[in-house]
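Next up: just one chain, as structure tokens, the form predicted on its own.
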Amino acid sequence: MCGIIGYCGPRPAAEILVEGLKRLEYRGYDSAGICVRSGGALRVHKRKGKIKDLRAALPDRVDGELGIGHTRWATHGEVNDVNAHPHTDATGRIAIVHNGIIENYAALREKLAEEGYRFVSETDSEVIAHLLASLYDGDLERAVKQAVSLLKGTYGIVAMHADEPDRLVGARNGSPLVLGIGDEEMFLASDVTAIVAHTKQVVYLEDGEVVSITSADYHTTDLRDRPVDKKIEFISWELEEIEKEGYAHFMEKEILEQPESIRRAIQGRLDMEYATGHLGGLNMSRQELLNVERVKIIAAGTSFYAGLVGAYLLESVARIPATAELASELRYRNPVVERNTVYFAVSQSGETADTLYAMRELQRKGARVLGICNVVGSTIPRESDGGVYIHSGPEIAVASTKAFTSQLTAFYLFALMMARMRHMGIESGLSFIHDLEGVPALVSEVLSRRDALVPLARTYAGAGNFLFLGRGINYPVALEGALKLKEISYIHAEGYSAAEIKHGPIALINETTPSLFLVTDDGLRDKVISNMKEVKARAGKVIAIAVDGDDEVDRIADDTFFIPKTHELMYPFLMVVPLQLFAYYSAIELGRNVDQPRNLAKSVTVE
């Protein structure tokens, strides 16, 4: 893994390539490269390190309309130079590019190095690119069908040959591959992010599938050869979506981005008439949800929180028992489906490995699996049997804030519905609606406080761990806070329930942990106080995310950031801006790469 970009054209493609790989360095990367056809030759260049790197090494001219780049990050073998990708067979006459894992690499690259094929890297990329020269008859999308017939695991490829001067062809089993269609020009990339300058036609592969491209046609087949016919798509945003905007990092613009991210999610979605949530993308009838019994979400990292959250909406407002679980422990657990159960599958990218396995394993059982996503057109919305889009707008930083937040609506939309429909009245329903639609406000005033956060993130900056504590609702709110600040700060941190910080982590309090309380004015207001006096008597820095007014907790406390007061069911979405906020202004503090931390990747896509 990581990124892909493809391109047939009239133009010189060289600078095509490595302009939509800077597009996918949100993905996260440690080496690039491209190849492209230049004089019956193909030309390679690839180097560790990030996309100027690629550049500097670039020759002044690189001619050729044909081409292929890849960014990786690195899954078998060290990263150097001979490990990136672009991968060519034993004569550079074949070159590919690879996302995902190849499981019987190891049995393939043995038979092949028996018979000749010399291998230069430690990769299990570079066992496709000898095998299609093992295969090759002169025609390169036959080879491609055979080739990737006899590969076990996870792959998005693009292959091209020296000998097919105006042709590509890209495979995909588990790891995105999407197509774009402009002017007598085609283009292969693994996220849309990468060839949205060019065009907003694109085809989606589904796992199965091959594509074989030229710069005027394409089409689609599955292995057997037997021709695809495929939907053509519009992107919906543009291009200023994904560039900074005067921003210093994507991360601060997304977080800021946030009361337009929840309006957006919202948008459509109210019944003012029957004060009600309105999601039709779910495709059950009112029947259907009448007669569901029990809701499980499975997710991952950020999203799993969101789901937590969702959970405990379900149960207090709709009087629906629901779970959130992991989804990486789900698929391997052999899990029972439950009679008149939905389950959501949540991914901000729409193709986390481990969410979209599950889901399938669930759907292999019988469940009814729907989607809560961002990204239109990704894998799991078109599997899964119905669900939601949040509409965020690209997230291109690699954690995630305002893709967060616009699941946490999704699931508030969904609560309410299920309430209207069972116990909750008209008027309890105005109520919450009038709730909900003031979310996007408080959040831009929490945004507009935003400077007193960065003294707080200086002090504490240095501290080499940090607890997280929340109860209720905002339990998941912590782990969310703890989340963030491991993610791009590289700080310890943990989330815990305060109720749980006697069961064990108070043994970590001294003056050096600090803890970061949330406190609401809701019916455990109290019981937090005594957590965090319990934190104080034993020397702890206290940190506080209070409610407007709260003197008790500011007294208590050794610095309080208070937010604008709200229903107590709608301070997760004010109290995670803070968190997501201190996050960032400590990473900044320490001078960590913001967007891209490190070890990271923006969809996982591999286990």
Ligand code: AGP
The other form holds:
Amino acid sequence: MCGIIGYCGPRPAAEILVEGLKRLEYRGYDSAGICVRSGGALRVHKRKGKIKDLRAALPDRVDGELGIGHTRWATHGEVNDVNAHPHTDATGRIAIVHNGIIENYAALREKLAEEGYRFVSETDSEVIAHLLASLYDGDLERAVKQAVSLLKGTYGIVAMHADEPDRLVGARNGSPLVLGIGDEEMFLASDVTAIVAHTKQVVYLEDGEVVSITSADYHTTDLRDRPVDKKIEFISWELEEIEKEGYAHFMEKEILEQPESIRRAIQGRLDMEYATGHLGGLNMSRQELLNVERVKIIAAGTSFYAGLVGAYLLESVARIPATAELASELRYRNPVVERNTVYFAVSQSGETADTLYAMRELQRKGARVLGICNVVGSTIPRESDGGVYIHSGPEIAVASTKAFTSQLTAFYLFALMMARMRHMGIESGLSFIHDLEGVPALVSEVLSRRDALVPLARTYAGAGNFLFLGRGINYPVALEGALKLKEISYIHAEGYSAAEIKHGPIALINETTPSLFLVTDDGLRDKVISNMKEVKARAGKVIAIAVDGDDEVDRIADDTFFIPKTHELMYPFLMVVPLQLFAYYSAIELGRNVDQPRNLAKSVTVE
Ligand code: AGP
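Having seen the form predicted on its own, please provide the structure of the form predicted in complex with this ligand.
All chains and molecules follow, beginning with the one already shown.
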């Protein structure tokens, strides 16, 4: 989604802004722009398209040490140069960038238009620039506070005024904003990736807070002008982690990082003496954990599928009733919060609006919500009652891969911990740990076989539709495989329980709709094989991901990719990797933009 960067310091702002926007590209966007104060005036350069288009349109030299920049992901108004940010007021003395949605923009626009303010774009954001112009009396910070008090909706805003050469003002409500503290320079950004090259000291703004920066200083207040003391935090990410380091795409890099990222998610979280998991950040006493009678998981997209695996695991391993639900649905159905229930909000970015608002709704009703998140300092972990950081490192590709396997790891550790506090004996605990610790090496083994997936992707890249079919704990993995394929290759793909195809989807089967089956060596194997035969009997092509040595599956399938044998509960880790790679190679075969697929955003901060 949209990205923001602001700079205030002694260096030429334009290059810092453009470079920061480049680092925000991964969030997904359709236009970009910057505004730099130069010679006492504000100069705006903005373009539909990519950062390289913006860069190409910039004059050879852009002077000025104060500026703001933005990548836009259109919500209100088509994708064109005029609707791109920054937006200015009619005099061109005030400029703003905005992430989020202003819900009452139509009413504000009408009122301002009646007062003579002339609008040029179709965006909701432009209203903020005119509102500031109507309120400005020589103090930008005061005007921002007055303006945002009139806004309904979500915003992360940064504003500048031509008459204030060393000041930017930022405000936040529902859309992240972070302050970066440099050496005689300050930054504002929607996401630390934009500024990590310059500073590792950051301050995260909360909703209702305003920050005013100069190159040498900053202060934070609430909307009623009361000072707010903020903690300075340190970003642990290294710059290299957000660079491709020789890989063709971030997605490839992130898929290949999984043995290491899973290992990191496990690291320091196993207690071998008591054969259990140890998750320090849950903020729950032993008694509170013992009292848990039910687990409910909320999330969106890939994180939701990780939650489905987690729910399956918690029931089967820890014998705790568990369900996963789409956060977007839970929020609006007035959920009943039961006693002794623990909720998990799962989110790679920690900023997904659907998940965040569902979490707040649950908390309002008294629920305890724990986060399972990747981005340290993001909103969900900050507002949750405790939780687990998965430590995957930055995930830049829009299609989530390594975060999924690390989210699974968090659930495996939690399930182990809960099981050991209940019925699970020490021997079974040790055996579970042994299997879990074996996962990274097995994922490496799967990755070492990846070349076999290239011709497979080539063979099937022409398919218009795909079915992904799995059972039991691998059913959510089939859903995830289908999501990956449609996200980055644009091939229509649906995931189902293999058992469900006879209830409808089998009608789609013909020689042009392939089915990809996940076949493990568990109690459901023979049933899945029957489903494969049903597809074959209708001239459907069958691809199987099967366990080493399963010759029967290989005989039935048109194509088989083998994964190593493991404990049946560990297969989701091994099954999902070939599906990620299959989607990746298919997308490459079709010439798609792998890391930034059309219409998608990495961090979905609007509803
Ligand atoms: C994953 O490939 C998707 N891009 C998307 O479904 C994503 O998982 C979803 O938007 C949730 O994001 P989150 O984990 O950051 O909350």
